[in-house]
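A single chain comes next, written as structure tokens; it is the form predicted alone.
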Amino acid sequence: MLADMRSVVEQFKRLDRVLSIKREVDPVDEIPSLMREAEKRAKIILFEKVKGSAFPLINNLLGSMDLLAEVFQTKREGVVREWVARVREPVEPRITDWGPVKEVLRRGEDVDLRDLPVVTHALKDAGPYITAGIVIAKDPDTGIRNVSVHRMQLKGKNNLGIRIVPNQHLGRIQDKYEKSGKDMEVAVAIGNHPFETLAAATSLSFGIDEFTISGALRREPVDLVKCDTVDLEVPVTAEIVLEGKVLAGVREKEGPFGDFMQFYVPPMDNHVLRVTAMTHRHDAIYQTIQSGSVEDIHCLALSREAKIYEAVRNTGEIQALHMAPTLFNCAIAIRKRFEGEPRDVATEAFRAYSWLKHCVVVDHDVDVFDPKDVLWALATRAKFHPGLLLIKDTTGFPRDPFHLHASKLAIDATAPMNQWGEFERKTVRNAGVMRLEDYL
């Protein structure tokens, strides 16, 4: 089991999946348009140096499919099976005295967020975000976690502006403190394991430790350790922790801000989180996600996968499923057993998930993780009439003003029954594994 972050760089590292960048960098004109290039070649980057800032930064962490499955030690297919057996079985984190995270205290006075490297990722962006770190609370009433992420933007020395949607967990949560008029402890890890960030960015029923969650993905428990300036508990292998209350009663202007769907989220009052103290690694490394990346859209498609391949292989022998480019769309790959087929796998989808949009049933020889061969499948498989569904009025993505997502599509992109002769893929003739490189 790789324990922490790092360990699991260092592994990347090993599999030459690492950019290092040794110059210095600046985290407004230049890391953003550096990590969208480390995201076409599927590769972490690590910027060793940042201007204005001690911490090193790195990005990318799963952003590729290649990166997930060496996480989950899998194929790129077995990734969300992976899942699916590991969450049937919760393991409950474990207390300990100590742990790395604590290296470093800074209280009060001595907090100064701007000494971390905080990337302005768009160009109209507010200003600097954290876009990395999992939220910590506690329901008053039951005294349960709530683990989850949350975009916070920086606002001075210890203020951050934090977005808190009033129907998710953390809103009720806050509801619960505000109305008593106190206000709501939280703990901000930064630089987690993988499993910690997708179990914070899983959907659960209220009140599940997500921190259970992870442990399941672990195999093993999660180690906790006490914070010092509010009554919580965070990874001790993060990298970075902040500690702080978000205020009761207050709101400030928080926004514009580039989200997962690639537009700005407009100005609005938010939350304010004043920060109490920092305590981090001595060489903590700061880790942060472009919100609408691949890696974004990885950590929260993976468990809205899940729920989709556990709805629909009842109905489908499934292959594979991906929901890429985003969260409003899925390509699955089945075994077709029989006309329309298809059609049932996709409505199951659609039950399974309101977001979703369109969803695309293709041959189990098509490369769901690949758009090119799931528009190729469509351009020689489709069959539109009768290989349409369309459902209209209903449920989907709920910020939608222009109805955009009222209605939902379905396209059967498998080829006919019994007709295989007709459809099967030519191959490539080869003499084994071969290297452009050894005829150059």
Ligand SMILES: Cc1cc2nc3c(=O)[nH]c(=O)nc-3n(C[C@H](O)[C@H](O)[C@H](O)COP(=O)(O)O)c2cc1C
Second form
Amino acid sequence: MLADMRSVVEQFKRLDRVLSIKREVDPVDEIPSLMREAEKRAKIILFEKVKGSAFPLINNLLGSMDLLAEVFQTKREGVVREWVARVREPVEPRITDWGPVKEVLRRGEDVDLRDLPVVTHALKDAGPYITAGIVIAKDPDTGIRNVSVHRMQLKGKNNLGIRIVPNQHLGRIQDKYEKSGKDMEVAVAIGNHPFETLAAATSLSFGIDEFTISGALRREPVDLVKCDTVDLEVPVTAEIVLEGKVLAGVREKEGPFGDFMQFYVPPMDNHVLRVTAMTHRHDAIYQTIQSGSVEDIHCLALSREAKIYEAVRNTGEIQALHMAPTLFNCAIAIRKRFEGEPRDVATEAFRAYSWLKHCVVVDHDVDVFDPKDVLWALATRAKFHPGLLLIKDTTGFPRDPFHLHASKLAIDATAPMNQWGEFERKTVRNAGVMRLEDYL
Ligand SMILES: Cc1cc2nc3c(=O)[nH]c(=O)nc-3n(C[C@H](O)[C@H](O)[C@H](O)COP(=O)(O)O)c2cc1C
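Pass me the form predicted in complex with this ligand as well; I've looked at the form predicted alone already.
Below is the whole assembly, all chains and molecules, this chain first.
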């Protein structure tokens, strides 16, 4: 088990999956477009010198299925199954006395968030945004911890605007504090092992600590250490931690921001986070995630894919499934046993995850991780009439003023039964065995 983010990065370096940029680069004009280039190459990118900051910057840690599979030590097809198997047994976190994240402590006036290499991601973003922080808070009634990911706009030395969707768990917890006139203490861990980030991006039932899920993914307890200025605990392995309070009764303009759909969300009156301390490793690496990127969608999708997988695995013989390039569509590869089965599978998928807008069911020889391959199946094997299933007047993604998510489409893109002779895909001898590099 690779314990922290930096050991994952080291492992990916050995696999030649890390692009290291040694020259100084600008976090507004250069970094965002270079991150896009790294994403296209399915590589992690490490900026060793960022203008205006002493911290190096890492991005695209989970920017391809191969990288994600490496973290789970399985193949791409196996990631969802691994998730399902591991989260079955939650593991409680463990409190320890000290951890590397405590190597440097800055409090009060010594805190200056502008020291961090916070990136301005999109052209019309309101400013620099922290996007890879996992936010830790406790329910004031039960003391149970909640961990979730939230975008934070850098607004000054110790000030952040934070987007907390009202019905999500952090929103419910903040509401409780606010109703009793109290600020909500939070800690924000940045530069996390992917399991902590994936668990934080998972929607569990209210009252379940997401660290029990990262513990399950790790197959060992997450080690936590107490904060200095708030009554919370953070992973010892994080690179950087911000401690602070979400102010009760205070809202300020936050945004615009290019979000996970790649659209700009307009400025909104959102919460304010006042930072009281920052702790970090001596040589801390700051992490960022581009919203709407492959990495962002992987963080959000994996637990949703697992939900769909658990729902459909008794309906069809599932080979693989994947949501890409958005959270709203899913391709599912099956070994079809009867006509109509793809429809049943898609219907179950819609039931399992309400934000799903279209679902394409393909044969087992189609690569669901390659949207081009899914389009190939649509063009060559799908029969649109009859074959399409349109579900009207239903519920989907809730932020939907134009009712674009109120209907769903299932597409059977599998070959007709018992016609494999006509629809068998050609292959070449030794496909996947020969390595081009050996011939160069
Ligand atoms: C990179 C990233 C950024 C996110 N930004 C936000 C955000 O700004 N506000 C928000 O409420 N959820 C955001 N989310 C989604 C939540 O973290 C996610 O839905 C989580 O499951 C919510 O936690 P909860 O189940 O404890 O409510 C983001 C997720 C990721 C991966």
